[in-house]
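The chain below stands alone and is given in structure tokens; this is the form predicted on its own.
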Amino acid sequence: MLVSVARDITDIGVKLEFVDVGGGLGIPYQRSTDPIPTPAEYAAAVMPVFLDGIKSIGIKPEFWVEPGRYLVADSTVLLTRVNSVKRSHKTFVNVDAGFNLLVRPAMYDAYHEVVVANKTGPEYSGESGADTRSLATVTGPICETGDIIAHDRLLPPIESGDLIAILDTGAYGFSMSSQYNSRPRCAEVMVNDTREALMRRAETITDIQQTMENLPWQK
């Protein structure tokens, strides 16, 4: 398609510098069943199409590709505490963590994997015994019913102030969060090997009012 589109454009006179298909790459969000190439794998799929195609138009453009949900997405986890738990038809984690930190899973139906993270041993996991996992649904602390951050998952018991890991929050986590509700963003550290810093303070109730002003006849 965009081969045909590259002949339309150099038959008016334009002169392509490069073509850029945009975003070719995307991540195991679920790690067991997804099947996602490699570079090299993409690059074999898709290279003969494009060198056959602007061989045919008689052009020479760069090949352009915008891999940035490959190179990110893993790299940031979002962490969240357990409020409470509460078991009726079904089990729900609630989180202190909602939609506006992570919105993907609310706007997108969006799968991101959750472990908790303090309970990663095997024997939490059914390898070292019984297997005491169940379904559970996390969800946030937002007074909406779409704030689900996962459903259904098969998660070792939980209970208040455990800690959930929320993986692969790095594409579209912090770039699409809000301060719905009045709700201050979290914080982010960046870890380097065995070092940690704060790249991003959380935020206050006064960082969500200081844009604010007193309106004339509220003096």
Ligand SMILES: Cc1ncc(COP(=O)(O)O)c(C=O)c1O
Given for the second form:
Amino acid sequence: MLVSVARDITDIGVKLEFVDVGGGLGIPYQRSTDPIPTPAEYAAAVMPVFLDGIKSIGIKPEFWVEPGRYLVADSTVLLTRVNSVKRSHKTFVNVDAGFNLLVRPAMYDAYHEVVVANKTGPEYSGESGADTRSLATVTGPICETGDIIAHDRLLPPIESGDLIAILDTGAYGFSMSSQYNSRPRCAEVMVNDTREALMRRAETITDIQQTMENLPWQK
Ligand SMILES: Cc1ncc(COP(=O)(O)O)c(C=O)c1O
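One more: the block was the form predicted on its own; return the form predicted together with this ligand.
Following is the full complex, with the preceding chain placed first.
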């Protein structure tokens, strides 16, 4: 399609310096099933089409890509604490991070791996002895039925106070976050080998209110 666009643009007299295919390479969010190509596989699929196309037009633009998630998605883990566990027609694990912090699952059904960070030993995965895992749905604290981070995941027995790690939140996590429901955003911590440092402090309710004004007739 871009070759055909490049041809049309060339036909009207524009000299193309580059053709930019944008982002979209992604990462294997669902580790066991996602077929994400390596850059080499991506190039092997795209470059012959691009090179044939520009040759047929008789132009020599550069080929540009804009990888987003491929570069940064797996840089970040969102840590969230379990508030409560509700056993009903299914098990709901209620955590303190909602779609104000990570909107991808609620917005477009994105999949993020979920790990119980304080229960990662072999005794929790069934590798040593009986498998104690069962299906649980991880839900946020916001008053919306869509505030679900992960549906029906096989997780070890979870109780209030456990720490859940939501993986691959480095792309479109903070940048798409909001203060919806008057929920301040969480802190961000940089980990570098054995060092860690606060990159951004957590917001407070005061941060949310500080741009608000009292209306003249309310003073
Ligand atoms: C103009 C532009 N380029 C590149 C990207 C990166 O996309 P991706 O994260 O799918 O690689 C985006 C994503 O919003 C974009 O808007």
